[in-house]
Amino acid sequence: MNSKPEVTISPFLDPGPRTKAHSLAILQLSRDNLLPVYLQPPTGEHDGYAEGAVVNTRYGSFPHSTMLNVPWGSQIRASKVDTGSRGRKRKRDGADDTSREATAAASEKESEGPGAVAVATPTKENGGAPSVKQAVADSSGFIHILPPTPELWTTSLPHRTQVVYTPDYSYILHRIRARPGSTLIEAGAGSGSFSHAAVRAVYNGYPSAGQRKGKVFSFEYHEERYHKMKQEISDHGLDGLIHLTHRDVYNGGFLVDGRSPQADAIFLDLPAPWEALPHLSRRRPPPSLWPSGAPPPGLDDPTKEWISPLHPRKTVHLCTFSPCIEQVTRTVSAMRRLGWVDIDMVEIANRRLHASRDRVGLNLVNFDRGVNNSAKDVEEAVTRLAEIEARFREHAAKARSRAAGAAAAAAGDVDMDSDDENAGEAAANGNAPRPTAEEEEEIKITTNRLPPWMEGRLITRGEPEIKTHTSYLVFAVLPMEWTEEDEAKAAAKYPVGQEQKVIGTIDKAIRKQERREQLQKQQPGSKKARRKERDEKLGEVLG
């Protein structure tokens, strides 16, 4: 009995409940700072460290030993890393071996310590291997290990050109209908950004043979950028659901291997559309629609047959993505004399909006973050004044006092330390005078405070400038062609001519009757007789 090979599916669709190796995590140093990591299981020394591969950042060293096997989105320690023997080459003598052992038996013994961090088992799931160093904890900082997501990708990504962005990339894959099962061109993979997000869109299954599943085919005219797009395609497990081809399509077209992928979705991120346009006709264009004048070499031959890139029993939408308006005055046009309907034009502004606390008043902190200290009303500010007087009032009769009391005891006639001792002892026993009733009042008050995220006013701002790129997005849609068989059918379903009623033909008047009629049947009787009935009987009540 042959059993189905096994597909690996990529961490994109479905990254499992933990981490693996040999598998793409996202590392959220901060908010805004993420960096991708491909998890290697531990297996030695690798770069001079005893604990295996380290990633190295500003809030401490984390190896992926630390990694490995653990929930997505744990937080992750810092760990205590060797780093004298990173990036020499030469070769160690006896002497240098032996060191290494003591240090490492000295490594084990601080690792049993409460500050070791637990690594997974060494399990053929992992890689792990015994011979690695353990890794422990340190106190310099921590990370979080998310799953990747397009969204996670679009901003660790690596650059290779402008990308799209998230808010523009779900708007678009919005109104070209791209869902599960549809299939969609891309023209200008560049970064892979869009790429993703399209994948995780259309994706319903992994093909196999004879099957027709959700499929992204993707055009890279650069052969750098497609080679690493390649490879990262590979990497993320993505090779059945993304077909990467490189070409130019303003003269090769969107045909992969002379057939038609028959897609109903369609995005161009292009510096000229309206030379691609032609090529996603269904029928052969005229030599008048082609940018040159006529049709590029290959598809200037007229007896040749016209394969079209296009599904021939679906409607396609397409997006254009230009930065510049000449751009889409161009594709606009080339759009119109092809046969594209319903063109519209968007641009995408997205802003971020931060959320605070304005908290203002005298009795917090001036150093916690987001205090104003300043009265907060006129009640405040007149009790800050009150308590300022009387503290005042209460420093110039010590002052008096002490200026009494000393001149008493030049004349010998008082001890200067005698009322400070009683004073002392008073306190000590419980004597001392108790706070007035207005006094616990407001002690009670500061004591039971609110906490600080909940203290003062919620305030939301704008951010002054918009940070994300965004371009001018062209939408269009070429219906689908019908022939005489699909014309009959819908006859036949929706007769013309023998329709009993058709909104728009029935006039003012006679749609008057028919409401006067529909009343008249609700309520019995003509309106003339319901009135007469009506002072019939309010003259017996009156009689």
Ligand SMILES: C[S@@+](CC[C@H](N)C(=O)[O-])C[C@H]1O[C@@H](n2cnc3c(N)ncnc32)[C@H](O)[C@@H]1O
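The term rigid core refers to the most C-alpha atoms you can superpose between the two forms while keeping them within 1.5 Å. Values in this document were obtained by computation on a predicted structure and should not be read as measured data. Residue numbers count along the first chain shown, from 1. First, how it differs from the form predicted together with the ligand.
Annotation: Cα of residue 234 displaced by less than 2 Å between these two forms, core superposition. Fitting the two forms on the rigid core leaves the C-alpha of residue 224 displaced by under 2 angstroms between these two forms. Residue 58 is not among the residues whose C-alpha shifts by 2 Å or more between these two forms once the rigid core is aligned; its shift stays under 2 Å.
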Given for the second form:
Amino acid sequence: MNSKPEVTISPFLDPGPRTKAHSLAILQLSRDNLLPVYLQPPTGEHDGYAEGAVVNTRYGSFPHSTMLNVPWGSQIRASKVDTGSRGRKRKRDGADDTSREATAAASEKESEGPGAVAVATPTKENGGAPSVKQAVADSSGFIHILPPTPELWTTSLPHRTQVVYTPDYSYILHRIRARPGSTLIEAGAGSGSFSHAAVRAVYNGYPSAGQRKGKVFSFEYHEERYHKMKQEISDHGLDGLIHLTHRDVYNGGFLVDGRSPQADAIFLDLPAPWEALPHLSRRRPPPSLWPSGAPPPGLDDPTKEWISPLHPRKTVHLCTFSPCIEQVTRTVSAMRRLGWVDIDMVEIANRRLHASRDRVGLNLVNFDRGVNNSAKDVEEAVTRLAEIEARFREHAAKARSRAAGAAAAAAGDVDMDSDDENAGEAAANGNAPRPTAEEEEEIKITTNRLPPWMEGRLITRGEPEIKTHTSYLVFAVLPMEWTEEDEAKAAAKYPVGQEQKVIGTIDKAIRKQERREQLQKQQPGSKKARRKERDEKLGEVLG
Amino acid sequence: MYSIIRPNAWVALKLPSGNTKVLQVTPNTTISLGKYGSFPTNLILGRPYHVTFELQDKRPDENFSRLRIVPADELYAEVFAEEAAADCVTPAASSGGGGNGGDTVISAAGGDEFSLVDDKGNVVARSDREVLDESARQTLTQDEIEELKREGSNAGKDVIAKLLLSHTALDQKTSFSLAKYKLLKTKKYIRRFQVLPLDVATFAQWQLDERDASKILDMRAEMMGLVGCWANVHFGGEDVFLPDPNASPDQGPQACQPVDEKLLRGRWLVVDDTCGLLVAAMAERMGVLHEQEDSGAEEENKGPSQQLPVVTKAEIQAETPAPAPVPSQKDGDTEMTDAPGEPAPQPSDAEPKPKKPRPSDFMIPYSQTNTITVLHSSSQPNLSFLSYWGFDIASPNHPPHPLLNHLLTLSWLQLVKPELDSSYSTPPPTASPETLASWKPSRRGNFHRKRRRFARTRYIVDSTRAGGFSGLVCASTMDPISIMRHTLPLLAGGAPVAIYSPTIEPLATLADCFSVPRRTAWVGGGAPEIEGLSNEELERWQGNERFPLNPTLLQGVSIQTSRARRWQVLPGRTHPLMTERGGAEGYVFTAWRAKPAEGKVAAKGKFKRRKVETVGRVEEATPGVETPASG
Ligand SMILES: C[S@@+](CC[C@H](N)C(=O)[O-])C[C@H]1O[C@@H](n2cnc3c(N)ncnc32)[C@H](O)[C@@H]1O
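The structure above corresponds to the form predicted alone; please give the structure of the form predicted together with the ligand next.
Next comes the full complex, and the chain you just saw is listed first.
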């Protein structure tokens, strides 16, 4: 029934079941170490690799050919790659950071510090017949390959600016009612972190000619960032869903080709939101409401029609994002004068927690380094101490009996005696020789104890460092304009004077009375409904 | 979501007290705001949401209050005055003395209303600022005006009282001692209110603050946002419907349309113990909660709009004030909008449409894409809150609603042991067309109903068990480990999992199933019980005490919490609010479904112990396994 021509849907919006060539994938090296890669089809030797394009990480080498057409989420083994002629070319790669792969490499470097390398070779083909060497699995090392989502992209994208992270954007998009079909204005685009989350929220299909669908209108005045972002939108299959404009919005406002985007949701991540706010008015703002006391050039002709970038017949929800309280004060003041209501300022504190086992106990096996071999409770301590005492006594008794026989014995016993002395001391200090690894294994298997990963108390603790402040979020709402003409129409359509009952009261007596009246009125209908219900129950029983 | 208040919509009234009242705005009724007054509902119908209404005094010839829309400038008059006052303190402004400021006699706090009350509590006089300003200018001396400006001083109050008295007939006749009167500064906006559309955010806040927070497991807005994003819940593609198998009444189960896994896209699996709030939040994100999501106000295009507003036919129809949707009583029942390819359901069947041929009993009304599949633990799902958005899962003759074609529900029994569920395992009745024709309509209706129910149950169970879900979302009182045991195998590779819990303990226990040591033991031969199992068998690992779940099926396990701290922003008085909601904090568990490689995959040892010092705890020995948060 779906007669639409097939469009290539962004892997962010529908990645399909398997990885595809020329499409973005996120390699997960460890939980927080993500690497975005555009998968290349194997077309022959690349940059010295017989296997074609290869991603090198500290977990091993991963030829693209091993990551193509596999189910998303797959665990990928490292490969032994044939570095062949690569040695010399290495340096040049590092210098070239206009290629997308190099950016990927940079992000791995950034997150892992010096020494870590992730190089995927450039994509240009080397002519000649494609002969690709089959990759050979390495004995160790693996990664996982995940479909791109705004969350993964946000933590792996090439940073060009500060970005908005998931804890903030998830809350913002919820509050500004960005939903399938919404039109959202965003400035500035920056690194595109928010844009990706926003487009997912408003997406309700790709528009065909003349069709209006959920869309993000994004603005960025930094030229290089604009071009990078433009490229990304294209690479990510988001053309038609994100419309990026190269513009200084303080002066230029938010119209696109002179026309209104008709936005109903707005997000401003700009140093001076109050400079942009007057543009987001339904009517021409008086000169005094522009920060400089006069409209910017191009908007100063009062005879020209004012075109608002806002949807004329919808409530508009706005959020601004500013790190400093002074910015908030100015922004809020401007919002009030421009007629925004329900102004609300919050900041989001997000914490990540890690669950682990707190393994404390004298008898715990040293498994995976995470053990604290001290007494886990008073009982264990007392038992242990008592054991030591007992051993001491035993030892003393032995020594006494030896001493008794010493007169008759040879002097050779002295050595042994001192050995025992040491053992006693060791025991007293709680430093009894620990079992060897094999012995521990033995203990694990022979005794009926818990496996080491189930020992100890389950605890949660925070990250070693937490973000305590990202930015202040100021929310506001601009209701639609309501003219006297509108009011007259509505009043004619919904005339007053026919009121029958009262709603919304807390008065129970009134409500009861009403319900009684209603029931009387509805008698015939409800009988039918009852019969139906009975029939249905019967049907179920018989079925 | 609409921008105009439509008849019979559920709305939230925000009252001056800060409280919210949720009600359905039935035409030709009176809305009572308790002590604030009452007004005819029709006065807000057809008007915009979010504007601020003010109840006006009754006109002499009317027995109800009319409403006025309060302009934003008036809402903020007090703040503007404060800002102006703050500016005056700056040297440049204050040098003028009484010069410029004399323009407004009393600081222009337009929202104030003063009343003079006698010792018995009767209001003797009432007036608002504008009137006082005017008369002050005429009757007061410059000294008195100066005194008046010193806000807060008792002297100023006396002057106001005097002014007020001058508006009554009293002052001439009697020499009142002012002490006998109390001056009350009331705020006019105590009779102001706003009407908000009852969307998921507004509804949830109301439940949380003013109703029963436990019903929605204390799920705050922050948590809803996180869960929705981490589970990647979004519009899952244009509707696709299976063709009608056109089964004749004498055909049995073999005539059912088989599940076609290739068509299934954008499907989310849900466990919801929040009475449907979670489902509503997801449906909103997927564009299947509100009718005509993308329509603006339905008023015919007005104003200079540069882009052609797209007005659908349904939208225009919706304009006619219709009574509350009544279940249609076509012969037998329809149960669902059997209208594939007709994405815009008509809000009422008042207008007869050319009838489409009736779909056969085995026609599947559900879209193959953009769906929510709810797993429930009782025989019926509890999704009662969906009624606020006009959806009733139990209603047999449901008026059109986008959820009808996009919400699938099945019980855990139907998922885990379908053969024990009679509605799944009992074959549908069959009858020859002739026999059928000889029956009474009610019997015929029953027959069709049973066949339809059978086909739908079969489809829901089979398609769910076919797996391939795009994500799992949970807010449940059940043990998340048991939920995962049965749902993990159903997730597509790379699909996200987001589980909300009001408390952290269940999530920590779940995360512990995927701990590095447990995973290491699993892949490193520490689990003799899995020796020789195939990947397929490992995917469906039913768990034991040592390994409640297959620890390699999830990747990137993480737990987080968020809290929004609210601030007051006022000139010179900006600070965080002093109190906020306490109670359950709320946590979200997130991860992705992994597809482990066949056979053993050893970790690379090179980077062992790299961060041991900084982290100081169990450090990962295996790459590709979560690390304790890195700095
Ligand atoms: C903090 S970044 C935005 C980050 C973005 N929200 C993200 O999540 O990736 C701010 C951006 O606004 C841009 N910007 C600043 N002033 C601007 C203006 N007047 N018009 C357009 N863009 C502007 C800057 O170039 C910068 O890229």
